[in-house]
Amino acid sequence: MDMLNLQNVTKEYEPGKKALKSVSMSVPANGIFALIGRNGAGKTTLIRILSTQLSLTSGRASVDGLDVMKDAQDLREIIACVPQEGRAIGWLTPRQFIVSYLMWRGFSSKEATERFEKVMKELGISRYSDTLNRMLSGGTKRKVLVGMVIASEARILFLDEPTTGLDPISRHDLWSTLSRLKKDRFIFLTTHYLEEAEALADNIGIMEEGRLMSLGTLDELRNHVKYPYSIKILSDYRAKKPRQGDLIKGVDGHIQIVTTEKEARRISRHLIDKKVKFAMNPLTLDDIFYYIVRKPIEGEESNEEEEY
């Protein structure tokens, strides 16, 4: 059985204004399935609808076999979910916090108290865990939450762009943790960060605009792209479309070139003659998302003297 399924899912806060547009896809049962767009495209929304924290306008979503809407309360017993907005309550330590959460969900005091101890040294923050959560950096704040659902026993997590605010290093380590978990439970993220999606997930669903799409393994998704190399050009220099290949316009506004291994060899010879700067390289998923919500720009006009 699959773990996520979603039919025609479709969430409008008022006429006329869809944050989801009949999203459809089928998410297999294990590992961490990461989900990737800019801020408005729908992540947030699809997230709290599978959490059980918004319904959803139309079509059906189910998780482990549990419909979204009828078993929400059946739901809620086998995930642990961190909102992008939550926040770890000011006024208590995160022993307070969490422990009270993990007796919540019917632990003993003692075990809850075990797992607190567990989960704060495998984050690195055991020495703030008397220290009143209102005075920790944000980055603390956010592995307060995380070490929260981690503690528990849910098989299903939901963890909304979980590392923000997170220093390079505590990232790391997050990933770390969430490599180790996805062995026994099944996690579903959301990012901005494309290496971190890069680097933990078994699949990954891109979101524009509401609309799912694409879906699939990394190697599936470079496979929409039919070019294996990209080349970045980090200039106002005007690049024309290459004789193998597509040109596309940056999320950012660069532009990026995606090709063959041999084209891209002799445009980046070009360039280094004209004195661009460029930057060339395998494709990676930052391509690929380039790629997808961006379509190749058709019939890019430039002068002779500037072609390849």
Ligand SMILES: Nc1ncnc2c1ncn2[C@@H]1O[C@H](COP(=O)(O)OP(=O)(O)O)[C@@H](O)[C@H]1O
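Positions refer to the first chain, counted from 1. Fair warning: this is a prediction, and the values are worked out from it, not measured in the lab. In this text, rigid core is short for the largest set of C-alphas that superpose within 1.5 Å between two forms. Compared with the form predicted in complex with the named molecule:
Superposition of the core reveals a Cα shift of less than 2 Å for L56 between these two forms. Once the rigid core is used as the reference frame, the Cα position of V27 differs between these two forms by less than 2 Å. Relative to the superposed core, E261 undergoes a Cα shift of 2 Å or more between these two forms.
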The other form holds:
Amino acid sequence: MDMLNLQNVTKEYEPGKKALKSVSMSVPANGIFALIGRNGAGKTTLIRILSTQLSLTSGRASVDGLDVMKDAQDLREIIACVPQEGRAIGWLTPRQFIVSYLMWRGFSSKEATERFEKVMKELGISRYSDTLNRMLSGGTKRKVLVGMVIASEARILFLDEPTTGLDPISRHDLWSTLSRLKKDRFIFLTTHYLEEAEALADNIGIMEEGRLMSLGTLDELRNHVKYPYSIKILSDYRAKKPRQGDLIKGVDGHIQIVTTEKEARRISRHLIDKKVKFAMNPLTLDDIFYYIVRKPIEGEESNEEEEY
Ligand SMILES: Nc1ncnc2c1ncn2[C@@H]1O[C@H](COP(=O)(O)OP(=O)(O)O)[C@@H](O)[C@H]1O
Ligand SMILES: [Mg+2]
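I have the form predicted on its own already, so could you send the form predicted in complex with the named molecule?
Up next: the whole complex, starting with the chain shown before.
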């Protein structure tokens, strides 16, 4: 059975303005599912619907076979969620905050304390156990929240941008914790970083403007991109759409020609003749993401060999 199953899920916060536009997907139960997309793509909306905090406008969605609307009560027992804007209560310490959460979920005080100590150690923040949350750095605060859900018995975890605001070392620490956890849990996380999805996820979904653009393993996503080479134009030069390939505006604003290897070689010779500065590389994962979420720029088709 699929872990997530969505059929034409639509969400309108205001009439006529759709934050989710008929999203359908099935995600298998193994490991980590990462949903990536830019701000406003609809990631938080989707995670809030699946974790029963927000109702959908139309369509159907289930998590582990439980309908998010009809079976919300049962579903809440097996999930835990860290919201994007989640904050650990400032006037509590991590110990008070996590132990009380675990007791609220049904653990005895002894079990809750044991679980708390284990997770703090795992996250490398034991020394902050009794420091007020409001005195902690942003990264440590974030870890306390993630620690809270990890320490629970929930077998399905929703983490909305768990690593935003973390320094690179904390981010990698959290990645290794999540990789260990995925053996016996399903983790749904959202992120801006394809690099993160690459490091962690078994399945990746790409969202843009309320639509699911692509879903699959990393290799499957790579196969969506027909053209494996990129030529980034660094001079002021009006690039034309190649015979085989597309023109796109890259992550850093430069115009890129994406094309086949053979065509890339030919175009590069032409650019050298024209004294145009450029950089030629195989597509990076960021390029793939941008290629999927951005429509190619409409360029003039070049018909004559000399054009490139
Ligand atoms: N509570 C809300 N009321 C109205 N519009 C909202 C609300 N929350 C989000 N939106 C809108 O829904 C769209 C998707 O937002 P969101 O799900 O937060 O995207 P993401 O998490 O990918 O950044 C955006 O256009 C956003 O402005
Ligand atoms: Mg969000």
